[in-house]
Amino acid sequence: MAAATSVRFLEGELRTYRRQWRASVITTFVNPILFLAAMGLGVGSLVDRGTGAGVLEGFAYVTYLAPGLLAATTMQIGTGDASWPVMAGIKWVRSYEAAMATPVDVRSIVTGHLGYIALRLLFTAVVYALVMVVLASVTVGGALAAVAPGVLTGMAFAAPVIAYTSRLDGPEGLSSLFRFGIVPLYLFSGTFFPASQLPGWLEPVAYATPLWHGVELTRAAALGTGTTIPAVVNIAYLVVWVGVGTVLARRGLARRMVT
């Protein structure tokens, strides 16, 4: 029963997205592609003329940047889909309340919504992988190999953010999450340059973030490079974020919705 109701909730999310997908095209696809072109090809040409190649393991900057930007993009999408839509389902549209008037329960809502996010991440990552082949000289095999760690990275953010959102009374906390959480991670977790180039006190902080582990995995998969720590540790770390986040999301939403 739980699996069936989760699938039904997922189906409802997909039907909603089918009517609203045009609104997400720019943020999901156009912005990352333009960013890769601007930073990778534009700024990257300046980096490649200097001493950057040694720091970037011998790769052109656009090639080095592309896998990291894939992980950062999935982080943003996972966080976005786990924040405002969840707040709407709880407080504004009250679609969660409507769903729970049927056999759908809190567990099914969380599982179904995470399943929807996973499909969104998969589609976005595949499209972005093809863009990497065209703009960043990444091989087709390498680009596709980066899809799975990219999706895992997005899920490592989505599950805890659902838990966080379920405990908020208003949208102010979501704005703070993006302003003080997601944007700094985007800039300082190895996406644009190696975390080893950060100030000594900030480097361990970067290593503790899920995005750094995701960037490590996507870059290693796409470019065939090694990882700072064993890849299995990176994977396990992200899986823990997904698992713990899912448990907390169920508890938080149950506390909020079940009276």
The other form holds:
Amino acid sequence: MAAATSVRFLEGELRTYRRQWRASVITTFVNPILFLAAMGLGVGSLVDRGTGAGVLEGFAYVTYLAPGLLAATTMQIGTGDASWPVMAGIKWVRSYEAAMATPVDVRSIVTGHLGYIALRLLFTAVVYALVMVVLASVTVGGALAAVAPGVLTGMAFAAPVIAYTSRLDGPEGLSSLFRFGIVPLYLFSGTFFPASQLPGWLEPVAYATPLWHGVELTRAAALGTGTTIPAVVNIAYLVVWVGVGTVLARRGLARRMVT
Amino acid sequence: MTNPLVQATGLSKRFGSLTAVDGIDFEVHRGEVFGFLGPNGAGKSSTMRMIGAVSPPTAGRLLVFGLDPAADGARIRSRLGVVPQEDNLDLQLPAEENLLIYGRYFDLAVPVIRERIDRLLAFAELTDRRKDKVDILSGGMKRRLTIARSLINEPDLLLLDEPTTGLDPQARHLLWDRLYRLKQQGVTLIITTHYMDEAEQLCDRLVVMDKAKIVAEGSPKELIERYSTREVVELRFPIGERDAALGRLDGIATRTEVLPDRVLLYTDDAEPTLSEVHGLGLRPESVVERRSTLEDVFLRLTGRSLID
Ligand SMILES: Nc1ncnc2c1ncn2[C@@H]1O[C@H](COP(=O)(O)OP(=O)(O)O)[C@@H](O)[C@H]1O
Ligand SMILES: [Mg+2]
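Now the other one: the form predicted together with its partner chain, given that the block above is the form predicted on its own.
So here's everything in the complex, that chain up top.
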């Protein structure tokens, strides 16, 4: 029963998305490609002429950057889809209240919405993988191998962000999340340069963030390089974020919706 | 006699220290239109949400379709239609898409839903608006769309929380007509309202709720017979003359109620009562003779008006 209603809820999310996808095209696809072109090709030409080559394990900067940017993009989409739409479901559209008058329950909403986000991430990652091949000279095999860790990274953010959003009264908390959480992570978690380049005290902070683990995994998958710590630890770390996030999301949403 | 669709004993709902529903008992039977009549804050919506298996009771026993909402919520909800007090349609989606998505939550096949959408939009007089975004529909249309949506699973029991609150008279009458048709089709309805005319028009049986408790139960006719007289004379006096008049009206009627703006004389026959008023030489500014309504019942039971 619960599994079936989760799928039905997921389907509803897809039907809603189908009517509104245009609004998200820019942030989903155009922005990361512009970033890759500007930073990778533009800034990259300077990096490659300087001392970059040594730190970047022999890759051109654009090639080094591309998988990291994939992880950062899935983080952004995972966070974005787990925040504003969830707030809308709870408060603005009250679509969760509507759904919960049917056999759909809190568990199905959380599972269904996470499933929807996973599909969105998968689709984005595949498109992005093709862009990596064209713009960043990543091999086709490498680019496709980076899809799964990319999706996992996005999910490691989506689940806890649903949990966080379910405990908020208004959108202010979401703005803070992006301003003080997502943007710094985007810049300092090994996406644009190895975290080892950070000041010593900041390094461990970077290692604690799920994005750093995601970047390690996508980069290793795309470029065939090694990871700083065993990849299985990176995977396990992200899976824990998904798992704990899901449990907290169910609890938070239940407290919010079942009164 | 078949088992009641809904059976509540000592049903209570508390939010922290606030008691929204305080140990109420009622039964709803198949095929009837059952009402909760009461003012704002009486606990009507809280009761409806418990019946709807979305809000766990704090105490008491509740069975819906003979099932316990705490254990069988999804099964109960699969057989319910719910029209919440506030519409929760997706305003950005077309009318028909709202119904399609909702129907899928019940795991109905898409072709089945499509066929029902045709029928339900016709029933709600929204056929020509099916592709319109809900956003641009009027309040009455949104309400009818919510009712159409609630019928998508062909429910055994329909819960309507203040179905016509906030609608203009024309929209209300159209809605009443639709609800009456559902009743004719044998759908069991539970309606909450703070409009006595709505309760009188639609309900076979109702309970009067006030301050979290049920204060009376019966058919509209029974309640009026039990708690009021057949007729009422309403008198309005010029400012300053009311108090003097009150003393002289003593004993004329079975019961007298003094409201801020009028005096109500409860009597079985308005005509002679009014003659007596005139016989006393009283000259009210305006006089209304009317039949007793549920409003009078509520006034009698609680000392207050339904709508403040
Ligand atoms: N989720 C809630 N949390 C706290 N108080 C609530 C909640 N829902 C209703 N109440 C309170 O319970 C009382 C009854 O409300 P309600 O059932 O909505 O009455 P009605 O529908 O008759 O107007 C009111 O005092 C209301 O403020
Ligand atoms: Mg209410």
